[in-house]
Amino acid sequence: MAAYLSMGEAHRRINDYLSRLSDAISDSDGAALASLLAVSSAPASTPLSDALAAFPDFARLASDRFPHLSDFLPQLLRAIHSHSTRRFSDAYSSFEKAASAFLQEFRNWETPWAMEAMHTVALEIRLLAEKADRELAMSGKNPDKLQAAGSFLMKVFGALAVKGPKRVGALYVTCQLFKIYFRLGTVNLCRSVIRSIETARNFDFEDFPVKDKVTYMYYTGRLEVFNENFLVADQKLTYALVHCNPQSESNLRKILKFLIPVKLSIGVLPSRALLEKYNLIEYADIVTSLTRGDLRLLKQALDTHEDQLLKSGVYLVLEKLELQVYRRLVKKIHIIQRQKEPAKAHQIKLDVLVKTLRWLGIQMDVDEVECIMACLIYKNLIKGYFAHKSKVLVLSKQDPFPKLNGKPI
């Protein structure tokens, strides 16, 4: 419980905050301004929040002292006060009004001195919207603040996506938009922003800060995973991995959570040590199933970690590894036959595959196995053809198992 605060002391604290904020703008001190705009990270009880609780007329005080900022400061104080009292929907609504006023001021400033503050505004609008939506959902109301935050951030992006020094801040806002779209499940909205970044002449990707480029490549790589464009996903996620801060293990783990399924899909298996280091052991049995050609183990691994993999959005990607497991199984049979009968190693009876699958607990008839082998040939996972009458898979004597297009992690 906060100690009693006199009106005079509350008045002094509010005035001190307003003066520091006004001075930061007058002095073009972007770092100081950014720290004063951080709302969601502040604890419930601070010298300013206690003062706002004790001095209800704080909005008029701000307007009277700084009339040229009367659209900005009162709403900012309301947002801080509402957040400290855990009224998150009110906090978001007030902060959005303050942010709109700040954006108007930002447009009028010729230099990008306030870029750090603008980024803080972009971050706060998303974080406050997430808190507000949780509050609204718990009270049975429509959680619409995150969607509104996305609309506001598009305005911020428009203010930055122009010729001139301010454009360097556009990628940070883009990444905040990605986080919103992924949270809302509206990833299709990412496309218009991506086109603006990757096709506009205003942007040179290498000019953006490294941390923003890593985040951008992480999210665009995830989009390529959803589209099953694995080679492009591999390039983007590998870029994110290589350029990520090596001290940030949590971020490295997030990247690897998607990069590993991509690598598996193009035939590259991660080491057990890598999986253990980043606590991604849910992939261990999947890797083993690919090594052994063990379809039963793959199914067990997918069943065991189904909820986790579905939540990550990689379950369907991993489920399609079945064809690689079949490919590995055919290759193992081919190796065994080459040792026993070198002259007939390239001829594999489908009945042998049926018996092997039954031994693994997978019940299939010859026609089903033939269909799977046809799919492997069609997708160029193996080279060969069918002798349909004799039910024999005839493998090419030259490179029957072509390499997949992978690069090691």
Second form
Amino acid sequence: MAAYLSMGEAHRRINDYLSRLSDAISDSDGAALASLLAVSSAPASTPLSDALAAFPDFARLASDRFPHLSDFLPQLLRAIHSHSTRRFSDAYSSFEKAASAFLQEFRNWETPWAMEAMHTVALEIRLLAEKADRELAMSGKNPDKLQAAGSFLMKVFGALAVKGPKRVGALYVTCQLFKIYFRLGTVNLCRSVIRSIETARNFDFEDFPVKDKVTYMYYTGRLEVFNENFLVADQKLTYALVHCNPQSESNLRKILKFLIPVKLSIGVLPSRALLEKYNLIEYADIVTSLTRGDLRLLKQALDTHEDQLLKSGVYLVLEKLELQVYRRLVKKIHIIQRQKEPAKAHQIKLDVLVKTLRWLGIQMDVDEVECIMACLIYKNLIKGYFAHKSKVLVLSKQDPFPKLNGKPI
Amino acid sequence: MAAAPADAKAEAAKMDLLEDDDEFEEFEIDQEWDDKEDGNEVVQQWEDDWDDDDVNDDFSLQLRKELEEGSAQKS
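For comparison with the form predicted on its own, would you give the structure of this protein in the form predicted in complex with its partner chain?
And the full complex, kicking off with our chain again.
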């Protein structure tokens, strides 16, 4: 509980906050202004929130003192007050009104001095909306605030993604939008912002701040994974990996979580040390299954981590590794045959494959095996042809197992 | 009572919509770092020439045994 506060002291504290805010604006001090707008991270009781609780007429105090900011300050104080009393839906609604008023002011400022504050507003509105939606869902109401925050941020994006000095701040807002769209499962909405970022002729992508570039590449890389554009996904996620803050282990881990399946799909394996360092051991058995040609291990690994892999959206990518594992198994059979009987090494009886698969716990008849081998040949994972009558896979004598060489299957 | 776990599951699924385990963590607004391409050791942790002819690992030895047994049965 907040300690007892005299009206005079409460009045003084609120006035003090309002003065600092007004000073930050008149001094064009973006960092100071930003620090005064961080609502969602405040503890339940702060000197200001205690004062707001003790002085219910705070909104009028604000609008009387700063009439030119009467759309902004009273709503901001309401948001702070509601947040401190854990009424998150109310806090969101007030903050959105304050944010709209702030955006209006921001548009009128010619220089981007307030960019840091605008970014704080963009972050805060998303975090408050998440809190509000959790509260609404718990009480059986429709959680629609995050979507509303997305609409607001599109307006912010519109104010920034224009010619001129404010554009450098557009990518940060784009990343906040990505976080909302990924959470809501409406990733198709990413498309229009991406187009606006990537087709700009008057602004070089490299001129955006590195933290925003890394975040942007992480999300667009994930989108490319969903679209199965593995080469582009590789480029984007590798960019994120290379440029990410080396201290930020958790973000590096998240990048790798998507980059590893992409790399596997083009035949590149992560080192064991990498998997261990970033606690991505769920991929270790999958990697081993590829080097061994062990179809049983691949199935086991996919089954064990199915929920997690499905949730991240990489299950389908990993499932497709099956063909590479088949290829590796056939290659091993070929090598073992070659050591034993070099003259016949390039002929692999389908019957032998059926038995080997049975050994690995996979029940398949000759026709099914033939079908899979046909697929491997078609995808250029194996070079060879069938002697259909004698049920033999005849491997090419030259380079029967072409390397993937970074090409997706 | 039997319905309780299902309800809990449905509730969890509903809350799930509001979670994203893979959400990228915010970098501090003024956070900066030395952005060098080779500064990041994770870049060197990949291997693309693993598809060798080595068949002396445990799995290959078992496979060899399997293949030999298979052909022995036939003859």
